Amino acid sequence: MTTTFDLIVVGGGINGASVALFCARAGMRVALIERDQICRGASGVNAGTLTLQMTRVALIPYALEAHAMWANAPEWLGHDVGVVVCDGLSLAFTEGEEELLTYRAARRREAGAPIEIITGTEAQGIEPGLGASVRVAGWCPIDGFANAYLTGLAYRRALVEAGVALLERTIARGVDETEPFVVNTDRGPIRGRRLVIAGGVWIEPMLAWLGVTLPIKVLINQLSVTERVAPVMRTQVGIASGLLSLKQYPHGTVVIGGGWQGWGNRETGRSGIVPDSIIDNVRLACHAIPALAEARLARSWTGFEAETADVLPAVGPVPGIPEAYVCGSIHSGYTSAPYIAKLLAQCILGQEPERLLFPIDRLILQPASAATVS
């Protein structure tokens, strides 16, 4: 391409994608790279979950922002995510899991989130598919999910109507230059005034090319999902412990999750499952939610997620190189990043985000330098 985009966004996640969303309908000419299609990485494969209860307090607030956009995603995305708001809630079947999440509760409750600690009877009454056994339960009327499927497709659709370059299926190689930025590809150079880095995963090795050392800590989780089945649940259930994230979608299947590790490697992108882990899982699912022990497992799949060393996003410019910037790496990142992608392109264009972003000088190991680009 012979043309010099405003913006280069590498990463076509729901962090890159909002980007150059927001950043393309305020008029900037943006081009996004993605290795495979729009929203069909880490954003395609995960739960869909959109929840406060296992957001880090830092995020509340903005996971608050965040879940309030995704409930009225056809308004300003301009096309349905499948986006059912409903109530949520963590359960405790222990006496350790139960101090556990009124702690968390509590902490979550003092930085916004309008969390609730119930007795199982009471957490029953909402849910009356519950187990007999849960202690108590955090509840919280804001919660949800959305289909990652037709989270993609909603995507692709506005970044089209918005003018965006899309180059799906594209595999960026390194950065050549920075004045402007000229990001290598395996279609050819593409040349930018301004670069965001949001691949997920892979943005340490994509920061590499920038001279900035970033440790990324690589997750395989684990899902599976169940066949369409009769109404077992209404609500949004997760655990204490984090090791269970569980909803059914309008036309039957369960999806089922929490963390649990599968096996993979970055550098070639192959991951797979450990079936004793989903076996367990499962079990822990049916332990919840005993109707679901009757439903037969479709499939389960694996996806790759980002943490950083103190588990806060890696959101803001890079230290050093003028007009570059990183987002990623958002724990319980799929409630939270279309908030914090608007809050990074209110800084690219200029303007003051509505809040603080999350920079990298805090977790970088060296010092970035224009000059060590290759």
Second form
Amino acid sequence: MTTTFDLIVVGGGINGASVALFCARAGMRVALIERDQICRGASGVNAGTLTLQMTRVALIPYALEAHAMWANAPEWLGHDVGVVVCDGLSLAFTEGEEELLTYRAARRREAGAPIEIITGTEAQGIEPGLGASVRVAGWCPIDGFANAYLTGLAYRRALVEAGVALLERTIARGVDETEPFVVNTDRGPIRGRRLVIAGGVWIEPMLAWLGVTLPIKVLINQLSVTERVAPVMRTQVGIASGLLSLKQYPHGTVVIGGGWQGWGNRETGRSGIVPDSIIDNVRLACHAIPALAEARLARSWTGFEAETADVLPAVGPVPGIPEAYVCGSIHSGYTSAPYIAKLLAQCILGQEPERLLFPIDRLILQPASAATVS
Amino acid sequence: MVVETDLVVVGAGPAGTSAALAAANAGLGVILIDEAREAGGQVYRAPARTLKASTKTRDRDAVVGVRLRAALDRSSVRFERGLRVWSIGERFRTDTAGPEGVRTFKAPRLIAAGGAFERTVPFPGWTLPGVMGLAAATILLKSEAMLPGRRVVIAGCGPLLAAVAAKVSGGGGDVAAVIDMASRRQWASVMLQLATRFNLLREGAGWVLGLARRRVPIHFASTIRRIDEADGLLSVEIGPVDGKGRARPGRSSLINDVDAVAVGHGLVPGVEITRLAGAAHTYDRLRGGWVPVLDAMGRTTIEGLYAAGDGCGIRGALSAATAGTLAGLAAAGDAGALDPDTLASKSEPQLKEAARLDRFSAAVSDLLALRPGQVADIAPDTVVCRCEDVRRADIDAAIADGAADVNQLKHFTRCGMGPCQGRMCGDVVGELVALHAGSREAAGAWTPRPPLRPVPLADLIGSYSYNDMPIPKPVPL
Ligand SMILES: Cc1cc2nc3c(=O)[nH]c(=O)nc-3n(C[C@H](O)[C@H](O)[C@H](O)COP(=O)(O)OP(=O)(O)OC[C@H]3O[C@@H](n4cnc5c(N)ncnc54)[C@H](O)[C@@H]3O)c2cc1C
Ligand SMILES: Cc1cc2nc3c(=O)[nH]c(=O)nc-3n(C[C@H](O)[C@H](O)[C@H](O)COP(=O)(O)OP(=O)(O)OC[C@H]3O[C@@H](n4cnc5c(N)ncnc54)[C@H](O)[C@@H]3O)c2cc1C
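Moving on from the form predicted alone, kindly provide the form predicted in complex with the partner chain as a structure.
First the chain shown before, then all remaining chains and molecules of the complex.
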């Protein structure tokens, strides 16, 4: 292990894999350390929704760029992740939801998302599968979804082609030195001049290796999928509150999500569903698309999603440690990751990123306040 | 809404029913759940209601089934019939769904007794209509009193071959041939080990003699090479195999004009509940695959969770009942309903019986175990995962693409993502990955997730009003 890499990326989710890919393509010698396999965590089990109607307003310009990237993934990634670009609808069934939807759609429109409010009848024209009780809907022609479980295969091929040293099934345990960085792993030390922390919900313990305290809230998102069924819908469907995401894949399965919470533990890595909240999520789905009730549930699962105190990304340099960076906790992070990771890669490569990063200074607890919090 | 009790038992086959009875007799409140309407499980399956009056032929299994159900009726066990357990949670929340909606039970102890699945090692034509599992054929015969076809080929391995053949020909069907992977030598050594079990030997001998009387050809050390269909009829090509299940060079022959084939290559323990709960498991080829790590009483490595029957290693119905009784006693003892001395004295004869049966079942399980050569022989074009239409060649390509274990393979190919969630193909896929990964341990096992069986969404949602739904706080803008 005498090689000194130009860059070590810890965590092989969509964020780490994208940063590694762009830096390697720009000529850097990159090592990617992944405890499990590439994109098998959140990045391989997420709902793959590429919607602007659930994206935070501040992230809309980024998500728009990222959507365009996903729409032609084979071009820049080189491989297919089953992206379908289609209309997106966000539904309001009650007066309260109508108010919420109208307000939120307007804010997102200001930020650049082409969302229009349409009547229930118009919505049914776009999505014949809808139930009768839709009052109004937010309609956005820039929407769609990817097939998240293909992310690992696509990225793995791209990373191998770009010459990234893929260290799968390798557990990073700490950072022993910083100039250059020496990452301590269960397979020995890995040396590199630069370091990117991209461990999903585990960026908190990873940043602690560098003496930085950045609290991350751990969300345990649940998803369900039905067996293959005859077409019941043709759009990506959500609701005003953001608590539903629903689409049918070309092969016929319907994925039901929306951020309903399961149980889980970041330390053990174990997580599971909460039956009552699966049932409520499925009820919402069947309320939106009644024909779904005929389908059978094939599988429900969970994944870990990271959230910062202000629910905005942690993407940028680690203060006080030259050449250390972090990339994670992006809301609707599957959608935006390729673009935001590209911005971070530009920064690492010494270029001016084409858009602002999300520096983490605002999120870091100083030692004194950290002590009072814990 | 949540019904609480001392012990939940999932599965009312011989294992679960015995467990429930033992625990209830010791004073525990017991809820026994099965998706079937009647207790009995696979072996002691009750005939469909409409058939009851007309069924005259009562074999030994049918008689045991009637007795089992009567004992259950007389006991304090609360039998919840027709409920499909779809999720098992902490300490042990048990969520069920049925046509009447969802119901939830909870107990500090749970016994998993869900039984086994049939394994079919794929060959060209195994997915054709008219080709069914050997064990599946027993369900038709038992619960529907239906013949799989008029002219039937029965193939695969294990004691079910003779049993199914006897039932088909006894019921007026024509058994075109029995194709057994085991050789005469292998059978002879099993018979030697069975010598102490007279009734079983007698029963087995009865089947074989019956087949001989009807001049049913039995091909030993043979397997189906492929099945082709023309004009609604099947033609079955058979050929010789070696002891590891590999095709031996040698003449193949054709059996024509067949309308059904029952083929099965043993059973795989259904370990979803113990795996979902996070108990430790180990790979045991002889017992059918991945099995939970258990002590002699059936305790898993998770406190309060027990397992019994074919769901923790293929041992057959008699062993299942004994293991069930032991697990029921252990649960009662651990709950404090039996003092240690009583527990020990009640368990002792059962432990002896279990050990005795184990010697016998080990002999049979050798016949039923997966033959590695048979898996290695699967042709590139043969579909392995029939739900998702994934061929051997697709699996090999994914492995070449970097899929290092079965879960990564699943993401790369959709293999195991269909309605059966890999219950049918999982064991064979594990073996295919192990050819490259080096061992079944390295190949791993698919991550277990609910539902334990597919559930109609309609059953899950019941009737509800949108306005009454608890919708969490909207995500921030
Ligand atoms: C169920 C679910 C549904 C979602 N749905 C959507 C959606 O529809 N649309 C959308 O845009 N976003 C969605 N998201 C969010 C999105 O999936 C995440 O924002 C994104 O995948 C995060 O990527 P990441 O690379 O930061 O983290 P991860 O994918 O979690 O990657 C982190 C990696 O670090 C590895 N790691 C951890 N510790 C170590 C260690 N010590 N050593 C080495 N490696 C380590 C992990 O194994 C993991 O692979 C969803 C999330 C979940 C959980
Ligand atoms: C299809 C099939 C047919 C077989 N036929 C024979 C035969 O004819 N003769 C023979 O000697 N052996 C047969 N076997 C072997 C048989 O498994 C054992 O001999 C014996 O039945 C094992 O008893 P058990 O109690 O462990 O499981 P089983 O008898 O299989 O009982 C398990 C019970 O659990 C229930 N169950 C499982 N999961 C759930 C759930 N999620 N929710 C609710 N209920 C659930 C099932 O409905 C079933 O009634 C067969 C096996 C299979 C798979």
